[in-house]
Each structure stands twice: as C-alpha cells, then as structure tokens.
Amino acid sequence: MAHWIEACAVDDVDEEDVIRFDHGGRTFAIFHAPDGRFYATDGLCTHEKVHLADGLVMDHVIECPKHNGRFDYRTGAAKGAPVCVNLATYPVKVEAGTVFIGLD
C-alpha cells in the first residue's frame, strides 16, 4: 500500500513540462502532461543520474539534458541509447488541487 506524500500544488507544474521534487534524500521528477494528468518517475537519469526536471518534455517523453536519453514518463521506458534501463514510477493522485505521489 502506498504512502502518500504531498509534493507541489497543481499549478506548480506547467502544462508539458517537468518540476523536481525531493523527499528523503531521494529526487523524484513530477510531470504534468499534455492531457493534464500528471505522473512521477525517479528524478535522476538512469545513464548517469543527471536530474530530469532539467530535460525538455515533448508530449509524453523526458529528454535528459546530458545525453539526450529519453524516456517515457508514463511508463519509464527507456527509449533508445544511450540509456537502456528504465526509470522507476510512482502513482499520483491530485486532491484539492495538490499533487500527492505514491511512495512504498
């Protein structure tokens, strides 16, 4: 069952684009997507822990600012090279115009 931790408020985070989010010594990237659901992934780069929130969303990927590595962020799926492990995913859940994701 997951524990729920508040982590922006809904207007934070622009349409299309990406925030980071740190809790516990863990970095966290916060997405608010073109359909105006939002979603949560690890904030670091699985190629070489760079932090998304600095990458450039195209609808529904993350592209890290280092390399270029993209993911989708729905998902966590790596896209291609030169990343091939996929990023970690969290549920989300907005209430009251508050952004809450899903941590173990």
Contents of the next structure:
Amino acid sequence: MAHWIEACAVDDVDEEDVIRFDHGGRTFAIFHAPDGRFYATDGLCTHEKVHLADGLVMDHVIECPKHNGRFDYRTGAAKGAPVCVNLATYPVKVEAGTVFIGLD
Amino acid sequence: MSSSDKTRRDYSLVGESTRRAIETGLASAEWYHTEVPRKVMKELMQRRDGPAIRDTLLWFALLIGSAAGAIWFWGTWWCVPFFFVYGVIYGSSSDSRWHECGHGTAFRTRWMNDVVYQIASFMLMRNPVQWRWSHARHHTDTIIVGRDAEIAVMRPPDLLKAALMFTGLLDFRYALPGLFRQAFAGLNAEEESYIPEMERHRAVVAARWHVAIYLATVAGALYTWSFLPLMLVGLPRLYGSWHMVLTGLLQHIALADDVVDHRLNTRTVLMNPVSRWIYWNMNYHVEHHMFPMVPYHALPRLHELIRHDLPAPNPSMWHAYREAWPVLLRQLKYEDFYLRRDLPPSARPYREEFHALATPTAAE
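Having seen the form predicted alone, could you give me the form predicted in complex with the partner chain?
So here's everything in the complex, that chain up top.
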C-alpha cells in the first residue's frame, strides 16, 4: 500500500511544466498537465542520468534536456530513440493545494 | 598524476581509454551549466515550425534549382557554378539539417523532423539509426577519449588527414563502405558499444535502403552511360562537403579533451550570415552543447543571455583557425597541449578539481 509524501504546493508547478522533487535519496519529477492534473515519475531519464525537470513539457510529453528522449509522463511510456526503457510512474493526489505522491 | 603515469590516448570505444573514462567518472559525468532562470530556458526551448519550414523550403528550392541548372548545362563549363551550389547544399548544409532534426528541435511537428533527418542522413551517407546514437554519445561524453565516437581530430593531430577532410575523400572512404558493411555483414563492435541491442536491426535495415538507392543510381549511370546521375546522387558528398568541414572542424579542435566543462572543449565562432544559414547557427557551439534542446533559431538569443559566463567567441572563422593552428602544431610533439581560453571576469571559474585526472598542459 502506498504511503503519501508531500511533494510540493500546486502553485509551485506552472501548467504544462515540471519540477524536481528529491526524497529519501531518490529524485522524482512532478508534472502539471495542461488539463490541470498532476503526475509523478522518476526524475531521471532512463537513457542517461539526466534530470527530466530541466527538460521541456509539451502537452503530455516530457523531453529530456540532453538527448531529446521523450516520455508520456502520464504512463511513463518511452516514445522512441534514444529512450527505449519506460519511466516509472507514481500515483498522485492533490489535497488543500498540496501535491502528494504515493510511494511503496 | 605524473606524466609517466598518464595513459596514452586510445581512441577506440572499447579499449583502455574507455575503461579509464568509466572508472574515473569522466563517462556520463555531470557537466557544468551556466545558470539560466527556468522560465527563460523554457521559453528558449519552445519549438516552432515556422523558421524551419521557411528554411527547408529555401533549402529544397536551392537544391532543385541548382540541380536543374547543372542538368541543363551538363557537358559545358556553365554547369560548374550550378554544381558548386548544389554540392554545398547537398554535402554541407545537409549536415546541419541532419544535426538539428536529429535533436528533434528544428520543427515542433515531430514527423517533419523525422523526414528531414532521413533525407539529410542519406545525403551524408550516414546511417540514420547509428548516427542518432553516436550523436547522443557525443553529447553525453563530449571529447571524452574512448567514449566520444565523433572526435574529428585526434591527438597527436594528423594534419594531412585534417586537410584531406576538405575534399570529402576520407569521410567518403569510410562512409560508403561502412554502409555496405552494415547492410551485408552487420554492425561492428564499436557501433554496438553505443547502439542498444533493440535498435541494431533498424540500423541494418536503414543501411540496406541506402545501399539500394546507391546501386540504383549506379545502374542509372550505366544505363545512360553518363556520370550525371552520380554527380547528383552520392558524389556531392565528395565535392560539396568542404563547407561542412570548414565550420565543423572549429567546434572542438585544439581545445581540451577529457573535461566536463563545455567552455573548455567547445568553441563559439561568429561568422557571416550565409555560413550561418548553411550551418543553422551551430557556430554557437558552446551554447548548443550546454543546452542541446534549444532550437537553432534561438541560439543567438541564448548566446546573448549567457555570454558573460563564456570565453569570448572568435570573431571570425579565420581568427579561429589562426588561433588553433599553432596549438595543433605544438600537439604534434606534446599531445597533452591544448588551448585554454580565458573567461571574462563575470564568469564562474573553471572547476579545476573536476579535470585534475587529465593534467594536460594549457596554452595561456
């Protein structure tokens, strides 16, 4: 069962953007989709260890800032070379203006 | 580390330098970046179709127009100026189109990047799958010996080889047989070191398509008993690549290797507007390596934004070559020697501790 970790305030992430969240020696990426929903994934690209939070969010795609690796951050699906491995995703809930992510 | 302890450079991607780069943390290291506010960087990274569509239409117009002129005047000296233009558009500007579309930053629309990438890859005799991975490695491990598959001039420099690059002969010598080898015998160990297993079959299929088109061109030349088909497909890679070499060599020559700060190993050169169009602003090369996802049309803005933190750009190609030449000559005897460029007072200093492993000798 997931336990919920406070990640950030809703206002910390612009719509169609991403921020980095570090917790317990791990790094995550928190996404604010254009439809207002929030999503969370591992924070590093699966191709090279580059922080996705420095990349560009376009609609529901995050693009790695180094090599153009692209993922659908809703599902973690890799969208072609140079990324071949999907990104891990985590459940998210928003309560009282705060974004929580669920970790095992 | 004393010079006697230093391991001699081994440029293979599966050799001693590779092992050393991985052991010392030079491989896949974290690179220095100039600080840019997130909102500004996000704005700079935004994709647009407009500039690349305009430039691509002009590119095709020049390509088709010069080809038409060359065909019309074939057999007379008047075809020479048309082939001159055609060759540069085919053999040189295809490199920057390949590059920018490979990064996925030229167009906002994905398929447009992919189409231009495939066309430009063919013009350059580059396997589109292999080179996508090779270039990803170049950005991960820029001029890290034993890791970077795209080091143009190795140390000690082979100046004859560098000069021959302008003729396109050397690249042609490796590119075309390489495609045939990939098509019929598969990838070699170095290529497999940077292409993931799941992508390798796609590289072989791409090589087969390229080879098929070249064989069809040769058949066309034999059928018409004319060199003209070869002058239009394939040979421009020889006679038109000089501008690609002229601009591309300046990206990294004579600068440091085995460092993790692009200000030390990469050069920005200001140049004339025609060369900048052919080169798609890749003259802003430090900026490109620091922030590879900034599209070519936004690089001049990025340059203005971070120039306070970078070495002064060379004001011209001539200036850059004049600066690099004596360093290359000295590297013939002292291969550790490199050109260390001064930073402006407003810049954050080089992090010497990151580069202590290489202990090269710098030109001041």
